[in-house]
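Just the one chain here, laid out as structure tokens, in the form predicted on its own.
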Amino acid sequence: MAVLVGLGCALSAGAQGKDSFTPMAMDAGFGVMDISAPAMAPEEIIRQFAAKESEFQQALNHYTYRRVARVQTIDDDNKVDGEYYEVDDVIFDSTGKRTEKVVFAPENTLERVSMSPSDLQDIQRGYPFVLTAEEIGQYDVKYVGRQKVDEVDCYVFDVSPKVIEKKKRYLLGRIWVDATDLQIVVTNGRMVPDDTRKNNEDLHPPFMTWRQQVDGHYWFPVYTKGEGVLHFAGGSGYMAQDVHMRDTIKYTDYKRFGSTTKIIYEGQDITDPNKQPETKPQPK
């Protein structure tokens, strides 16, 4: 996962090592890729979905929700031999400031690795990836084609950071954008950078995040699964080892926080929507 543990010590853990992991397949339910040119120019699709993502980020900032995070190591018999588990409520305090409240956090039983600051950052902000108009300039975005995810028709783009700045995390991977709503519905890839220096390895598994439409307008993250075998090279006093990691994060109980702030969707005030939730695409 992040920090390799050995001889009673922990290594600090985090950037791109091509051979630092082996991924697990997570694309069940995806249709055939149509690589023909879209009717709308890819640059216009990118501009429009980035604008929608900015609207969504603003809306999300006014919602409370529960996040259940589970990080596990898996042994050679495919059994869990260590686990980090935490339930947090993302809420607002009495002054209206956004905060996180730990609801349940049993003893951490991870032994072969330990959690690093970048792991917690990925759980909080990386896995529920949002690509806004303000941030899209930091990425190279390449049109791949059209593909169905379950019954949702999507545009597909590969994204990679142009420059990696210190202490920042970026997505290196692929996104699926609903062809009608022009919002991200699936994200697949890795959060980078990893740190592959010996005695200072911080590695992270690839992941996939699914969104669902929960308020009739926006697609909210509902489920993340990350899994892969991380290849730690070891170092002085540490043996090289492979660690099979599995992350699952669930996001539930979205509720709009009482506020005088208006939420605008396609130029209309949707601060008090009455539409029922939709339930697609379904996570695997």
Second form
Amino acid sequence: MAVLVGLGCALSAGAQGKDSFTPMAMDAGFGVMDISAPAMAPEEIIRQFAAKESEFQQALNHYTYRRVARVQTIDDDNKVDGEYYEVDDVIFDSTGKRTEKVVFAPENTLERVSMSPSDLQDIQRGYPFVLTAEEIGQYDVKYVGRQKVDEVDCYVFDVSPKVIEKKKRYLLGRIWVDATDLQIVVTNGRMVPDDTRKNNEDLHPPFMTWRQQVDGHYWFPVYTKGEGVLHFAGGSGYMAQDVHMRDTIKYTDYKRFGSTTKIIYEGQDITDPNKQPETKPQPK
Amino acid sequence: MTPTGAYGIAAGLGLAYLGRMDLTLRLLDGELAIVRLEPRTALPDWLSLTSLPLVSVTWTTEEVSVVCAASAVPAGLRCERGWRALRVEGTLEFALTGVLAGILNPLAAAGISVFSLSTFDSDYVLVRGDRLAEAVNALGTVFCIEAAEECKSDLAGTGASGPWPPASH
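Now show me the form predicted together with its partner chain, since the one above was the form predicted on its own.
Let's see the whole complex now, leading with the same chain.
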């Protein structure tokens, strides 16, 4: 817990030189950080896990799933005083193109804040963070150490964007990579950039995303929790205010969608979901 | 997250249409016409049901109303030309409420008249081409607005060459 709180402070300072949010305590379950040098060079670990993430991204592109997103504002009595709630099925249309279908969307009762396009972008693509070999060049990835998350032995890396391009969103935070499967299992940090310009304020709370093995091969995002107090400085037509935010996103019902594309796992074709790789990952 | 009022809409215009910020409106390519035909008129030969981006025919006991590409409509018909269509992206469940109101309220506040259509999957709002920039500016406070590839330049007059409101960073 202490690690996570400390990390949040560092992220804020690194992001923009001043705090636009207060990080909240997230969750326990993290073991002691082993900061000794790993047996494999960190550069090689990074190369291998990025390659595995690319494999996973290709596999994920053939899955449908349901996303349940809840964004709440919390009052001083720790009660919910506004909520955005939406259930979407991430599916394919009749032409095979990825699309999203709104399944349930009750009235949005958020009053102190409104959802910005970047918030929706974060829910769709940022929180279920995947760091592929194609994208890893956009980030500085620094080896931190080795740490257990529950019973999973992980390499830990700090991740920050090298350059922030217009209209793009990036993770500024920390990832835990399964030391055996070499896939991300936990992501913690914030999606950046924030916009702190007067009358354009657009702030984003810290979050943590957990993955689980869903198909026996890859680790899929299953749950995101975000919590933080956003400090809006105020501007023309609105007052300075602190808004306590709480986000929960659940990703469920992963199902393979029919495709002629082959899915390669550790060099083997596992397109048939019933076919197990000849060499199973080492038991943890 | 943006604080309420950051887009300047909370004051005066009310919060009623703040709720659907997550929707995207897509500007469709091409000028549309709204044609009025006599009741019980058969589908005219000049109308191709495959002429995109949008063809709609409504038969009622009082009229036959056609919305289609303006270029397809022959002269001499009772017709309103010069309309542009904005489509609500995605598939909207029938149980959803307030989507159309969320679009119409800011247009009404801006004094822009509309012609609306609903299909099984989505809603379409047509505005006059000469007021398209005003419509995009009014709707851009609430929705993300994109343009079809073929007509991205049509948003240039609004100050937006891509999604509107533009990403501020």
